[in-house]
Structures are given as C-alpha cells and as structure tokens.
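The chain that follows stands alone, in the form predicted on its own, written as structure tokens.
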Amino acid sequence: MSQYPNFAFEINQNEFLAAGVREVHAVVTLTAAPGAGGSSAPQAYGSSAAGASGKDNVEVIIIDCSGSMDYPRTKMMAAKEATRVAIDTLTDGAYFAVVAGTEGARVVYPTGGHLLRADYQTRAQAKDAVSRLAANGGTAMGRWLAQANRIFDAHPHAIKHAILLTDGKDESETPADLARAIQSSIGNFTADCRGIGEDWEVGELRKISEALLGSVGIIREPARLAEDFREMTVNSMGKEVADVALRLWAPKGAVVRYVKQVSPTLADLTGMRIPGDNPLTGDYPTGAWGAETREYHICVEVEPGNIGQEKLAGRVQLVAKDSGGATLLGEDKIRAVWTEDEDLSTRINGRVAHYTGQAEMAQAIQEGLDAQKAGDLDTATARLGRAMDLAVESGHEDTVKMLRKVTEVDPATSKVRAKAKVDKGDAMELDVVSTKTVRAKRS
C-alpha cells in the first residue's frame, strides 16, 4: 500500500464580514512531514530513489548549448561542472537524462532511446558525455520542454523534475511556440529554471517556472552554479509524492477569485484549475511534495448572508492523485459570518494581511523596474518606494538590500527615489527575488 507524507492542515482567516460584503479570504498552511518508512533527505550512492510513496524519481537536466555559452567560456565550463555535480547527487536508482538545448534538443545521455537508472556506471558514462558538450547554435526553449515531455511520458506515475539552464533569450522560435510547449508541459513535470549571466529575460523564465510549479534564479557568478544544481537535485530527490492538488469546493453562485501559492514563492494557480466531478469543485495542482511547508491564499466571492448568518464559503482538501484515483491527505473549511460588530468585521487576519502585502510588493517591484528601464523615473520612484515600505514592514531584509541598489535617498526630502542608471544584474536579481516571500510569523 502506498504511503504519503503526513500533512498538517491549517486555515487562517477572519470569518466575520460586514453587511453586504462578498469576498472571503483565507490562507491555507500545509506542512508535510516525511512519510512513514522514508525520509525526504536523500543520500547519493546507496539510497533508493523509490521512496516511501513507492514512486520512481525521474530527473532531466537541460543545458543551454547555444553559441553564446562560450562568451565567456566560463559559462559553459560551469554548466558542465554543475551538471556533473547534479548527476553525482542523484539517488541510486533514479532515472535521469541530460539534454543539450540549442535551436533543437538533443538527448546527450542516454542515447539508447530509454532512460537508465543512476548507478556508478551510468553516472560515469553520463559525465563523460557531458564533458564533450560544445557551444554552437541558437535558443529554442519550447523545443527543450517538448523533448523533456517526451522523456517524461515514458514514466507517467513517477516524480518528474527538470532543471533548465540558459544564458539567453528564446530567439529561435516564436513566443507562441514557447507558450504551446509550456501549456503541454503543465501537469506532466515540474521545473526549476536558472539564467546565467545577464543576457536572458527574467519574465521569460518566470513564465516557465510558474507554470511548471518551480523556481527561477539568477547565476551572476558561474562558480556558484554547481552548488545551486546540487541543491535543486537534493530537493528533487527528496520528494515523496508525485502529484498533489488543492481541491476546492465553493457553493452554488460563488466565484473563486483566485488561488495563489504565497510561500515560499508567489505563483498564481487560478488558471490551472482542473474541473472536478461536479461544477462546484476544482483541483489546483501543487506538484510533488517532500518534507516542507507551503501556504496558499484563497479568495472566494459569495452571495452575502443576513446579519448573524453563517455560510460555508469553501471546503479545501489536499489530495494525492495517482493511477488508483485520489487519496485524501487533509481538509478544512472556509467560513463566512455576517455581523454588525465593526470590531469583528474590520479585523484583518494577520497571515492574510502579510501575504496580501507580499503580493503587492512583488507587483510594485516589477512595475517599478519596468518603469525605470523605460526611463519613467516618477513612476519608478513611486512603485519602488512602495515596495521598500512593504519590504521593511514584512521583514524582507534581502529585498531591502537589493532595493537599495536601484534606488537612492533624496537628501532634500529623505525619501527613496529611483536611480536613473542601475547595474543590469542588480535589477535582474531584484526582479528574480520579488516573488520569493518571507513566511508570516506566528501571532
């Protein structure tokens, strides 16, 4: 019998609403402990890839081999070394592949048409193949994703993860080509994306990583890439259950305004809804899980009730989906109570307020950077100043430090204003971290 991580399920909200108010907000906090019979901390060379859930792990490492990876050569050298480190970090028995991405997508290892499990021999063979990689060609990330899809399709019930590294923009295909490839990949595998150098687009990689429930990161110093690949592989190998969804029931006449992951990173799941067995229920994918905590902000609009009336505004379940159906891992309710007591109805739940601020901060940073890039310093100053206020309020110390690199203090007013000229890498790094959140403190 399959075993899954043990989930703690908690809903934070202020259920009290003033007369006529329709929107109900709640933050769902999910904490998974290692499942019985397995640990989420993998050990390379000797531990089994089939963990407590009885699932196989499949890892695909996609390396940009376009011509620009040789300028400077340290990028390609770092990519090869990082890939070798990731291969060594795989647990014994994990299936894996290495793909060289250019205007096409070539499977570098294995070359026999089917995946092999990680062991001493296959690791050595794969690292030898990686050492022969050369930079030459264009960039078509949609074709890279399509190749990963084909590889993963042979292992439908595995825990499937990809690492995608690039140094440039998606210039060898159309934006529509990339969008179709992303759409085809949703639900098949998760992906963490990394950009090396400063000639790639944060927004482009964010579209991929958000849709595929992963992260985006910038590698400004090639020497840091190997450790980053090691950490991503450790995290991937630690997953115990492949396909987990938030299942949300909302009453007839209600509208689900949004379902967003708000910790550890921001990601909007609203458009990923998969209809359930009835029109009132839908599943929102959350990907694979190991021992970790994530939080989700749900907003449901309901028909207002009478004063003193209580309604069920939503029922939230966490389900593990596999070939046998769905296993319930936890559940709780979102309530709504209408009241004339202003003290009750005007209280904002601390966690809801915290993550509402974090989402506003991310939007302010991205809008501010866009305005700064366009030369609109008034808008940039307003938006980055608001982001600074929110970052300070929420204890987002790393973001405060990065905001200081793209702003300065006006000596006349002591207020933050956007710099006319900023280091491109500093702006990209701030953009990348804008969607990383700080967890709300317990009250």
The other form holds:
Amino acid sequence: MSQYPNFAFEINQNEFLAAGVREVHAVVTLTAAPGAGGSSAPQAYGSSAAGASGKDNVEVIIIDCSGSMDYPRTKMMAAKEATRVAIDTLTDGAYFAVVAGTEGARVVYPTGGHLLRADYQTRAQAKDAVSRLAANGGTAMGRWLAQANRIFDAHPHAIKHAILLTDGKDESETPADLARAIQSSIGNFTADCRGIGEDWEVGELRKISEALLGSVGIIREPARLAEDFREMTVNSMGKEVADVALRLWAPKGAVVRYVKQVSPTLADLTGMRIPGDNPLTGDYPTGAWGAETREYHICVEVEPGNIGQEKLAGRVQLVAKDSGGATLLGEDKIRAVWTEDEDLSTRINGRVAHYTGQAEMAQAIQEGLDAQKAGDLDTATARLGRAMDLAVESGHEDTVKMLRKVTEVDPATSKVRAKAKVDKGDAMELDVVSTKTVRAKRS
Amino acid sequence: MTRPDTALESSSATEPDTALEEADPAMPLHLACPNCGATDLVTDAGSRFCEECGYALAEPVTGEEEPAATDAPRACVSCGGTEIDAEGYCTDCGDLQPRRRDRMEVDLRVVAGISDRGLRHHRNEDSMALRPAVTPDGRTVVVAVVCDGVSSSERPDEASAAAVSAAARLLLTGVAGGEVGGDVGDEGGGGGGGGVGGVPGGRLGAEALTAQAVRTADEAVAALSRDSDHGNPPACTFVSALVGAEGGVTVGWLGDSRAYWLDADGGSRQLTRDDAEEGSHAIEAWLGDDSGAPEPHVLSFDPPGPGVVLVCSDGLWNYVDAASDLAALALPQAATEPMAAAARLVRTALDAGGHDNITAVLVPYPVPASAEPAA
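Same protein, different form: I have the form predicted on its own, so give me the form predicted together with its partner chain.
All chains and molecules follow, beginning with the one already shown.
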C-alpha cells in the first residue's frame, strides 16, 4: 500500500471544437482522501501524528518585528500571542522555528543551528523566546523568505510550511530583491501570509502567497490573529504528502496558455513550470496536500486538426516527488475533437464556464479597486458593477457583501456605482477576498 | 490438393463468358484464409473450415478483423512519429490514429470493398461483409452486404456491424447448402436444404435466402437495443447482393443503401429503389428493434453481359448518383482490379466533400469459378 492518500482525479471539458479552433480548456478536479496515518479533522493540542505515517512536518513562523508593530502596541501583543498558540498547535514531533523579521531575519528559536522537534520542553523554550520579541527595525520580506529557505534546506523531503505576518510594506529592499527571494522559494516550501492593520500592500503579499501556493489574509482586529494562526497550523499539520506536482504533457507545437489553480483560491502556476525529462512535459508545483479538494483550469493551444480528427491536447498526471523520484497518483486526458456539429461545439462546459467567471470576477475587483483609488469612478463603476454581477450569479456571498461596502446604488438608474470615498480596510478586505472562489456546482 | 495451372488462364476476366462455361464445376476456389492467412486454403463444395486454423468459412470478411501480429508497428498518419501509445494517440503530435473501422479494406479478388469514415463524421457507422462461397454443385457465388447505421439512433456503428455479419453468415451458409433455418426451403419451392445451388429452382432459392437474411439481420440489430436507448434503438439500412446465383444477381434491401449494375455497353442501372422520398434522407424502412419487421425488397436481375455489381451506401451515391457516371468511374478497372476501382469511387466521394461515411463493394461479373489467392 502506498504511503500517499488516494486521489480522485476528474477532468471536465467540452472536447468538441468548431473548425479551426485552437484553444482547448479543461478543469481538473483533484480530491485527496484522508490518508492512512493522518486525520482530516483538526488535531487537538499536543496530539501526536509524527512518525505514524512516516512524514515529517517543518513549520517556520515569521513575525514582523519592524518598529511599526508597536503602533499600536496591540499588534505586537497579538503577534506574540498568536505565535504561542501556533506553537501549542504543532503536533508532537514536528520540527519548528520562529524567525523575527526586520531588515534582516533572525532565528529566535531554536538558537543552536538545527531544528528541534516539538515537545513539552521545546514548546516552553520557544514560547519564552517569543515573549522577548521586540519591535525595532525595517521590513525586508525577501530576506525573511531566504532565511526560511535556509532552515528548510536541512529537511528536503519534509512537509515544509511557513506562516508570514507583516504590518507594512517591503521597504528595506528593492522589489527585485523580493522577486528573487520568491523565485528561489517556489517549490521548496509553501506559505500563508497575513497582513495586520491597513499599512501593508495586498498585492505585495499576494505575490508571495500565490507563488508559494498559500493564502493571503487581512487581520483588521488584532484579537482575531491567534485563532487564524491556530487554523493555519492545524491545516499545515494535516498535510499528508509534501511535494505534489501536476505533470502536463502537451503535443509538439502546442502552447500551454495557462495552468491555474481555481479552487479554493486563484493562483496562476503557468510561470512555475519545471521542464520534464521530455521536452513536451513540464511540472507545475501544487505544494503539500492533506484531505482536500482543489481544482485547476488548464488551457492549451494546439494546431487545429481536420474535421473528425481527435487529438490528445494534454495528458495530466498528478505526481508526488519524493526521495525515490516520483510516484504517479493519478492521470487523465484532455481531448480535442473537431466537428461541424454546432450542437456539440457550442456546448458550454459548466465547470470551465464557472471558473472562467470567477477569474474574471477577481480581475474586475482588482481593476475596479485600482480605478477607485486613482479617482477614476467611471472605470471603477464599470468594473465593480461587472464583479457584482458575477458574484451574484455564482452565489459568492462574501464577495457580494464586501462589494456592497465599496459601492452604492445610484438612485437615478438603480444600478451599482463605485463610491467616491471608501474605507481603506474595506477595500483591502475586498481585494483579499477577490481571489477566493466558490466551488462549481456538480453538473 | 493443388489448383491446375490452366485455371489461371481460364478465369481471365477478359473472356468471362467462356471462362464461366469452360470451368470445371468441381473446380475448387482458392482463397487466403482471412484468419491465419494460409494461402493454400481450398474450399471444396461443402467444406466450411480452414484446414490450417479451423476458421469457419461461413464467417464473412468485414475489414474489422484484428491485424496479424506480424504487421509492423505503424507510423503516425499525421506527423510520421514512431510511437503510438496504448490508447492510440501519437506521443508526438497527439493525433488519435485511425481506428480500424475508420477505413476498412477487403480485397478478395473476386470481390473487394472499402468502407471509409469520410471527412465529416467522427466515426464510421457503415459496415460491409463479403466473401465468395461455393455451392454444393461447385459454382461460386459472391456474397456482399452493406449496411449504414442510422445516425440519429443509438450505437449505429454496432447496428450496421451486427447486421452485415448476421446476414452474410446466413447467406454464406445458405449458398454452401447448409441449414439456415426459417422457411427458406418452403419458399424455395421444395428440394432439400434451401441453398442456392441445392434447390432446383435456384433463383427462387436465392430470393428466399435473401429475404431470410434481411430478417436475420433485423433480429440481430433488434437484439442490441437497451432500455436506456430512450426510444432510439440501434438501427441501420440494408443492401445485399448474391452474384453468380444461378448465373444471375439477386439483391435485397431496406432503406437507401443501393446496388447498381455497371457495364460498358450502356446497360448500367440502379437495381434498388430507395425507401425514401426523392431527395430526402429520411428513410422509411430500416432494421432494428423499432423497424416493425418490414417486408424486404428482393429482386433478381439477369446481366446482359459482363460488368460489375456495385453495392454501396449513400455516402457514395450522394456525390455520384447516375449508374452511367458510376460505370464511367469504375470501369474498365473494376472488372480486373475491383479493389483499385473501389478506391477510386471512395476517393471521388472524399474529394467531393466526404460528408458521410462511404462504403463501396464491387463484384465483377461473371464470377470466375476459381480465383487467385489474395496477396
């Protein structure tokens, strides 16, 4: 029996294309069943899972210790409390570290150079170190990531996850420095990013979390941070398999237009392609998996065939990369069949259409918010109005609620229009939620 | 047993009449076994199995048979790539390789046929079954059956495949004098067996046998229907020809698949009459669970001289309708190389658009008493 969870693998598409059509779309739905050694349920304090399934977890918690974390003081206090909660939530035996992020990145626990497993004693020592953290310095998130990378390097086959908390912009290094650090972290570990307060950039944190296959979140009330840290840690400890990739074969002459995660959040994997052994094959990292469902939208452009011809437009495999190379977890085909039958070629695949709409919604929100910020209310009204239509249509209630905070109904036309003045936190919250998608309904 | 060398000359298609008359009625028919490829296969009157592999000789050839294991792996038809995966896709360009049914070719020298998917349909719903048989009194009769699956029905490709096999098997058995069941013997005007050759009034025997073949095919297609077909059970058309039955041609049909007589002397004509309004593709009779067991059309025809019988689906005659035009395309090649002539007919339909599946089977007439083994 494999040490990996069983994956259900499903591809939804309309393979029938009109003459001359080059673009082939498909949505891949992957569901990992609870593994033999682990449990999908949140684990209680101090519960022991390490060793049972032979997996190792490494958690690195990065806390922004720039000077602004003391203004107001509640931010630093909440960060310390949340970190202590996360440490308590680690499963027994998990490796962990705490990093204080400023213009540099200091490992505050452990101090001995190599990681220790979580137990009663190490937890107490770590929490003690966290309590002594002080806010004093700048912000260079690229260096924080580089430090995490160095820590993870000693555990190549473990399930590696980082939590990154900041309250500000990446001011102590150049954007190119940050981009380089992100690039060298891709595929090595995953990260969830949180911004506390309203002085950080959603776009900046999203760049990190998208590349590192995690989530981005806004903490508007410091008191909620601890619960958020607990949830992220539970989720990380629940991962069963460390390094899973989508391996895509596409025919000679084809162009992979994109490979995007579309559920539970949007993340473009296209640029993360790692070339395979065969020039027609490439791997797209999906990070670590617990018992969960994710969906991916793949678009391949192929040379159109004759009417009646069927072409394999893509072969999608899910592989776990491990010390033994790669283990195949599942596979399926993306097909293309050219037909003159319009009943077939105009058929809309519900799932592809749904996620195309979710991606458009995210883009409309981000463009609408940018225009609103720049004072271009006509564009903001058009884009946010479009986003509202798509959110209502897909039943995305969180987004509808947040869109209402930045828009108002024009009494003259009874249509949605962008507000001239909006609360900054409301706009950030909408921006953060824009890339969360709702699942397509079963067709 | 060996075939006398003189048989080769005497069967020359340029002197068909004399060949037929001069042929020794006991002359065995030489063929390649469609199963094992044995070329010294001899089908005596009455023998119905290959002596090499035991293959039943009442089994018609459809072109859908498994290829011999010795065939070299084929290169990709689109890009020339050399690796085809287990599901039939080229590992270079991804193109799905033609399925066997996409282009079925059968060349038995005394009869040859091609069934092609065409350019617009994603599968070939036509089927054909052919094969010569030897009557108990030593004459050769060629059996040819073509069926065209009704596209609006469920699994039309399975329907046509089941129909041609069931009908041809019955016709081959009947021609060889075997027991075919049903009331063929009675309609055949008495005399034993119901076979074409075994019945004194051989023509009536051929017509009764044809009618029985249609009924058998109807039952075979009806047996494919399932509850989940939602009122559209598998269905297909039917056309068959027995060429050489008592020296003539007997055809049977339902629907709009056709048989033609083609000759170079102005006698070319369509033998069948479509079960459809002129210019319409809505056929009024078919085989299948919802066919209502229609009475098949059966008629016999005395060829005025040498020529060729064409049995085909509408994918061909949609483009070339007139018998004289078909004759101009097929002859004179069809008399000696029916396979090459069939290829030419199919190519003509493909070049004209290939909107439907195309099937063309050609049977040179008169049927030689003996034939070279297929290569």
